[in-house]
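This document starts with one chain, in the form predicted on its own, laid out as structure tokens.
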Amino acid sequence: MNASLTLTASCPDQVGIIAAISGLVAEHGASITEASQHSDPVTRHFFMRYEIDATRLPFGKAGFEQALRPLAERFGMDWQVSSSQAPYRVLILVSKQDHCLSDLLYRWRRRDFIFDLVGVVSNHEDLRADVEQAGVPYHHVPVTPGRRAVAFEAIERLFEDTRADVMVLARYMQILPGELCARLPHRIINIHHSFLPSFVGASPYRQAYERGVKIIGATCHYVTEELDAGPIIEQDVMRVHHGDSVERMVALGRDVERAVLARGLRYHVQDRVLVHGNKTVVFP
């Protein structure tokens, strides 16, 4: 049996649905030990994220998910469950800044938050002896013009040869294919390194220090075909002054990047990320 599931699911909002939910929950032997909610008012959506100990249950996952199927049909829930027993699998990008990919190498060695590493992909050989003195298999795919299309179906063997549930971009600096994109909606994670929709695109701190920004950020979105414009799950920003240089301005926001992008990837991992349109509902 599973020692704990998380159902997280979406709908029109009306009366009921935590009542039938919980009944079920609860008819079934089981405890619900962390419970999230939102009705937005204006779309009139409800979201909810449930955390079930199910150790009483009398069946595992996919029983639960056939006794919860007609509750959901009865209120046209987009809706998911996962097991604590199957972490998210993650496939890391990256290309020679290193600072986000070694504070999710920490992250994960510490076991921070719960998921499992399938390997990191890097269009360099820059940080192959890390990556690997940390027991992570490292895939140098190069990235070319003129073999672009080449480097990016690779990489997506990849991501299906290692069954990864996530691609994380951790300062991967190539644009993927939009068509790759679109085949892995909200599967891919992406850190930028401003207050999105400020700067995007390229050298985004030299954007905010032409514009003389007295903040600058970092946001962790999902990918779509359209750049930098995915729905976001985290951002956070640190004060500058006019006496910041561009140099400057780079070094101070490695701290923000790295803590964005981590907090970004724990809430996708967990289930508390909820995705509607284009804006997300993000249950700390």
Given for the second form:
Protein chains: 4
Amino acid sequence: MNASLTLTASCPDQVGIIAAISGLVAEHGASITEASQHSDPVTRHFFMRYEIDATRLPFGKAGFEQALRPLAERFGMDWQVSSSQAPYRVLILVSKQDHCLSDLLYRWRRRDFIFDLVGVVSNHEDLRADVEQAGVPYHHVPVTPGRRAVAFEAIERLFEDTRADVMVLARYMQILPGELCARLPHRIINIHHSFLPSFVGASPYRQAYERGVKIIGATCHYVTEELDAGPIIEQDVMRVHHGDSVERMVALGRDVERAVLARGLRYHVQDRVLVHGNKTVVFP
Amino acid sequence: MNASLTLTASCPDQVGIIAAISGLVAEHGASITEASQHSDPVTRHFFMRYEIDATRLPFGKAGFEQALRPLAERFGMDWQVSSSQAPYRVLILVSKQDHCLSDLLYRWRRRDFIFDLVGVVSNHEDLRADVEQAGVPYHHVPVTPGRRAVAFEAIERLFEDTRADVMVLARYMQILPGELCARLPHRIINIHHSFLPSFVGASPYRQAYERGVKIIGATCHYVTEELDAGPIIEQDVMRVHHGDSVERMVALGRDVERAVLARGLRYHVQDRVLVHGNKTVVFP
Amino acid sequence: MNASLTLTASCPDQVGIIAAISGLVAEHGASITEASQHSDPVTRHFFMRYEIDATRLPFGKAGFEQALRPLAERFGMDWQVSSSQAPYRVLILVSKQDHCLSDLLYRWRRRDFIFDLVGVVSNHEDLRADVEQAGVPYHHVPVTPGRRAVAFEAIERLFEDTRADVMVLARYMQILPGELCARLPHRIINIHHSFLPSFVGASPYRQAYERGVKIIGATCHYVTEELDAGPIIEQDVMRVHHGDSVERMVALGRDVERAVLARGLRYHVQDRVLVHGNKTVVFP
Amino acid sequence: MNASLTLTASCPDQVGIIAAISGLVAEHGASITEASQHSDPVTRHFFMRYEIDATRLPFGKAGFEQALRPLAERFGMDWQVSSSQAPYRVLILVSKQDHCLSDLLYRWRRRDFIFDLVGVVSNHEDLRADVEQAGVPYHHVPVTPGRRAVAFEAIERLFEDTRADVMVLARYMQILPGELCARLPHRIINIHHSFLPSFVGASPYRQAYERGVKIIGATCHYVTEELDAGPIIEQDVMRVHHGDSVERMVALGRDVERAVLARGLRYHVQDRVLVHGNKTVVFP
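What about the form predicted in complex with a further copy of the same chain, after the form predicted on its own?
The complete assembly is shown below, putting the previous chain first.
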């Protein structure tokens, strides 16, 4: 694949944004290979994502950013340019369950979608062998009652030392400190094992079983200080029936969880997710 | 179609139930054309539904009930026999929106599944013409602040006078008095315009829009004294995306609502739903 | 709703198309309220759909078309402008089954989405009362073995006389003459009662039943001279199981058919479908 | 889990089958923990599956079979008893793609459902390391133009030597000799990368892309002498859109394929599939 640049931007809507941005790209002789725009009629906010064939650009990512800056300022844009030559760096946090981890390891190895896996952190030793066998560093950071603060400082340091861009909670089972969440907005992705906002909190499959729902689901969302309430990236569901025990629902749920997390992470590392307030715009 | 009898029963599980019931049916030379059983491993409760070709039975519904009674007592069964010759009698309650009503009227006229439509009650006059055009009695029972009790007494009387078996709230928009719900257990069916237990209460699509969910749904459930908390019969969902306004979500939701209600009502009038505690066993 | 214009266009891809079109719109002070673009990397063909708030435009549809013409010629565009003030005119063809017709009548009356229903044509008299009750002209055009040519001439004349934009085969059950299809490219929409290309031809549910598939579906597509082979607009599916007879599959299928046809027609009359070769680009 | 026996049986339908079988089970004091029956109204064939808690039975699998034999003969049954203590023995065949294999290895290790994995056969060496790392024997059997017969004799010998019960073609990409298929009826399971009967044969995703379908799927089926035409066990689908290239469809398809194959294999090794003619009855 040729080098490509992805521009994502959002700003208050006004006449002329698309014209200005696409004009700039055209002026430098570059092709837009994928273009998505959305204009929210309620908030009057504008969102866009351009994938740009960069082979004919006279400059690289930095040059393109410099060329864009005046426009971005004029429109009051939140914006970002990513290069296909610098994939997202991902740090995965797990506990003992490995269905999501195992799926992400597989997709990473097979390049199902492209990201750099910089390490796996766990509060247990159980999954070390599998992770190291894949050639990925494994960090055991125990989270014990009196030493939670220390543990999460260590994890944040690992995030910085590995120059990670995004932290993925792949069934991590620990609640992150609010300040950590606040310092990494839209950079921590969680998979929640229910169709949020149904069944927040613990044991969602047991709750679902007891409520007698006919469909279960999973939710991939950004982590915010408020538990299970961050912007939703992706959701999916699966039918269950009266014959399915809690255990079978948990097993069926594993398949939905790993699929939804993989999709959510793919959208994130391909810059397909723009956040506005507590909602996301996803260009799939 | 030949006359058929449907037996539904539930009781504490024990050895020999299927043998005894199927033995009785066989003894009288009748064929079981559809058999479903479920044994809940947690509650140790047993559920069954037999559809029986009654053409070769030496007796009718009453005779079959008499033959069954000793077995039913021995096993401590909750049980019921329905005859295809006496379809369920359905009373529909609506407000001003007619997407569910219109769909049920269509299915009733075209015999998509079989039930007797004994009348439509509404707190408004808006839908009278459509209902009467279909040859169905329309009852206008206004529900005004000071006269709620009177209104619901009138509705309960209509239910009795029409000898209705089941009351369907087809987007009725009024909360029924708790005592009425308690007097008609598992005989009032509601369609809720959300994927319960998400977004209970008012304006679920607005709630869903504001939460930024990626999937919306609808829930058909029995009405109990506790609002939106009764046993769930059927649910279904539909994908939405960031471009869908609240209005579009409401419109998409109408399609899911009418489909889920029709399915739920079909299951009910075909005796495919057995209730146990706050959960249902559905033999589709 | 304010008056809006919808521009759809496609052309060989090249640098500067978006810039030029969005520049023109901006230049006249108009807002783009919904923008969708797609660039096919294989065929190097470009597709776009802009919904434009026309309230601040200094001219109407004709003026906008005139302003666009030079650009359209420069880029070699296939293009079209629609105005929200001139809804699509739809002529529906049916036979005896009314589940799709009944659903479209409902959506038309309730303005679920906007189109003008100019008439219903049928080769039978069965559905006259329902159609006329809704205030829609009903045309009985019998299609008998020796007089097929005459019948389809009459239908084509009706299409012209009613100034219809699109003909909808809502389970019409007759094969249209090839020349008629050729004269109305992408203006005849059919609902096929299978998940094409599975089960082309007659009795698809029987074929599906006999093949033992676990999922059935329906396909909304443009009609071309080659039977069941035109560009697909929309598809959807539904699970079936071994207990579902052909009759039950037909009944379940009705629900999918009407939903898929309604979605397909909505996409068409909202200019969300662009055809290229035998494929469609759909901006939902 | 306690030892359990699973009885599956099918025979021409007649009065008294359920009574006789459930009577026999009850007579020996055993509980039926899961019971499913189906009576085909067209073919008048009867199908059943009983899961029996065997802890209180006075005999084992062999004793139960002996007790059943007279009944089975009386009703002309095809029947089989499986014991939870003797899991199905599975031999997997792969080529170079490993998404299905990798998923089955994961489920086998984590006991997502229970089976014995007796070996993996491939016509390539590529996947040896992954398989052997999991502790599973890997057999490289090249399939070269002049030596196909020799290769498949070797594979059949491996099937016998490993005492395998079922052969799983996990994207094996080779067409098995007709005689081999005929010798192992309902014992060879394939995953086909399309929603059969759409797109039989080679490159189904390319075919799907070119036909412009809006939904892709996968089919798990028993292999018969006629290519892609054996009894279907399970199918599932996934939405695609105009922006999805053939490559993206292949990638999305991998997720459906592995899910459908896993579900199909689970149904098979839990005796949930009964075959009749070219169709299956699946008790999920």
